[in-house]
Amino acid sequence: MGPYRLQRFPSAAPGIALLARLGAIVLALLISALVLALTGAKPGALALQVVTASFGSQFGLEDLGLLVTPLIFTGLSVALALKIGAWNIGAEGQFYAGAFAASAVGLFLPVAEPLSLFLMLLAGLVGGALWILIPTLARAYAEVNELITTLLMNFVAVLGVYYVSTGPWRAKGANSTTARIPAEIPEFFGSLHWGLPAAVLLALLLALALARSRFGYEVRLAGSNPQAALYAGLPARRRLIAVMLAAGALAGLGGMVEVAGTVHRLQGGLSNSYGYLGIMVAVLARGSLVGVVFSAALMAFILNAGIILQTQGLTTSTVLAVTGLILFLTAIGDELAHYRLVRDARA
């Protein structure tokens, strides 16, 4: 038997990847429990409280569902852009742009509710796509790095929504919100609305379209090997523009769903950083659009656990540290799953 060495493979076996991720989460929880115990806290009681509050009541399940929904949309936005080799760091701004456009329709266009919802949906899609248009054209025609341009557009959108919700659109008697938007997405489980199953279905349809269509093949080829795409004569620039605009539209749709299904009004702080968290969701999904649903569920549980822990006396800094450790070790576990022991033929 010759010596062995570690070799990294392009893909990890699904079973190994799952075990690596679960092991990383368990390790992060054990480290967090040890640190909390050293500070005098009772990690066992805290863990039981988190699980009970999250899964032991309808209220807890509703909270998880309402957190998962926007994270799926923003995660899909980032993951779709990654398919073409682009980093959409601007899902936060596109989320706000979609919410702004949808709110404008819902507040100022007096039509019947079903039609209003449909027009709000279109407005959310268009708003998100328009917000990524300038970074898209800059990347496609001038090779300007989309990391910077999409990130900077976030601040403009966030501040713009703060301005209209505290100024021109502010409701009478309110400090920083618009009036309630009449059109609402119907609910099916307490406060949980149909935006959640729609988000899951959208992830499945997008994954299927990219896997089975010619367009999806060209996108995957252009994203994985741009030179080969150019050599094959594929319209790589047009595919880049189409995919980035679709990514912006997805995030904008998430903003529309948040406004029409959860918050029912436009306000500052609407996103709760869903756009930035969508980056982590997409990274944890490792390029899988279906995987976005599961990583969004994990992220939602972590966020909800943080809220619960704060009600039990833990500081925000402690909660952020635990959350960061879980995500950090999970990312490491995902990477280690690509390595395997192989026999060294050079020996």
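Just so we're clear, the structure is a prediction, and the values are computed from it rather than from any experiment. Positions refer to the first chain, counted from 1. Superpose the two forms; the largest set of C-alphas matching within 1.5 Å is the rigid core. Compared with the form predicted in complex with the partner chain:
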Given for the second form:
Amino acid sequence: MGPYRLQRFPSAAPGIALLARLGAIVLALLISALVLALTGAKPGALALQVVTASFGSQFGLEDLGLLVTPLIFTGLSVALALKIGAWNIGAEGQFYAGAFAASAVGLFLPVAEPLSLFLMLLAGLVGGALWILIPTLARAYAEVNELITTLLMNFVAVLGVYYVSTGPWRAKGANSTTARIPAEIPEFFGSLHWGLPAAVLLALLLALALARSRFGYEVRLAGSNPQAALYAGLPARRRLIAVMLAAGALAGLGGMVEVAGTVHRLQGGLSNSYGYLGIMVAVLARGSLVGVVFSAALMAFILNAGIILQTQGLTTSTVLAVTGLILFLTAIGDELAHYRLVRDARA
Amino acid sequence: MDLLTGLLTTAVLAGGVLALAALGEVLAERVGVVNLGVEGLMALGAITGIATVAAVPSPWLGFLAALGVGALFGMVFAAATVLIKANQVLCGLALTLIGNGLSATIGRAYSGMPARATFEGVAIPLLSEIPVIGRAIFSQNLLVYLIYVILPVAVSIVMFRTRHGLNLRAVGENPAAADAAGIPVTLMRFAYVTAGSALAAGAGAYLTLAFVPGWSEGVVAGRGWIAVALVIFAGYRPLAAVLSGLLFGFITALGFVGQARGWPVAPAFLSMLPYLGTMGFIIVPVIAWQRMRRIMAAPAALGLPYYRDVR
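Take the protein just shown as the form predicted on its own and give its structure as the form predicted in complex with the partner chain.
Full assembly next; the chain just shown is listed first.
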């Protein structure tokens, strides 16, 4: 044994953790490129195509921006719940529930534009919060694992939206979509709407509120050390309920922004797995709500790459596998970042 | 076929998917590892089964190949979570993404085609003549007996009646004590996580070779997650896990029969039944009976990595 050995420390040094994370992403992309090369594709040419298509034109940038927006909302949703130690794997379902509620208001409530948008926004928030209500109460009062209950609700939401968009709300002449919702979030750059700046602003405000307010402090304490929170007499259960409902509302808001800003209709495939990718976004952001904006941008780029490469015979499911690989290597990198070389006292 | 016979026959057939996957998850969770990759492993097993029978038309070979692929991915998962001790939740979710993505990519070549070879029902002489259960139980494919009887009974005996089983449970309850008693904690965890993953993939092959049969993207449809939930509902017991698989097979069958007979409920709502049923079954018991929490408790070290030098 040399004079140095590896020792595990309880916390990872931030610099090393960040490095491990970048390493994981690069390694995952390299492995994917290798697999692509083995199946006969030319990864270099494909990568060039992705970069030029994403950043080489205004359309590319617009597409990227439209993908970032929902990912910020779902990423914030998962990251916020994680602050208090809850796994919200149900952002996908809450996204659909918010979109559903907002569409109901937008399609059937006869009010004029600015007011109707505001009511849609409220409906999106409430729809998302309602969708996480049962998992929240079950976790708070019966300690039922929220990870599984929130996830099961996803399937119910997808089936429900599929039902209304192919059944009672189906537009005349359409197969599986509702009529166009009259109220729209205004655009500011090509097809980019104000949902994107709003999402970024929301991330900043939430981060500020959580860092500076008493409520935020209590949430962080209850999340990082439940025993201490209990000992300090914090109303931990009420904080848990509030945070989980807010997380649901955030994902629901994402769904509202998607129907009111980007898609303008309620339809079955409304979410490009935004809810599941939100988990990736939150994990990559490493608990930082501001970091969610950056990791959402990264995930949007990867998702966009998949959409661009569809012409090359790849599917979005291939991208899902690549994101899974990133997540897997990130988890490993996070753990390895806890190790440091220390001088061996025995030597 | 009358209503009851049809319901039970479909219930036994459909429940086999959940029962086998849940049994695999019991193995992993009893040694203290939460494997949330079941959904992805099932997808991998499902496409492995289909691709294998497309090359060699033998369902048993397809099933075995799925077990092998499941064990392989299980070893990768175990290497990350047991050897490196990376976060189990993240690795499990990652495995599900990888499994779903890979299987969908590979599966495009097989999409919409019926399986080239399937597990067919075998009528057992005499027993299959019994009304109702003759058809529901004794005319099924042979895998059904492996899933409902042979495997769970074997696992149950090993887990609760042998020294090895006591060691296995000790690893999940208190790995430090188990380690001090000379039980190879890491090896036990690695082996049972791998075995559990193999069974999950096997459940996927059963799905595409015996139940559906055939591949389409999203064919697993959350069954892996339901299986994970069933393990909680079953209180981490192998026999109970298999029986709850059957119960959920019954709920699924209710939806099918409802659609076939044109009950005045939209198919989408009937399809929601298994998910809502699972929610109900893991929430209601712990609210209704406080005592259940203790009886149904998870292994004490579930989800926690074991570091020998941090005790």
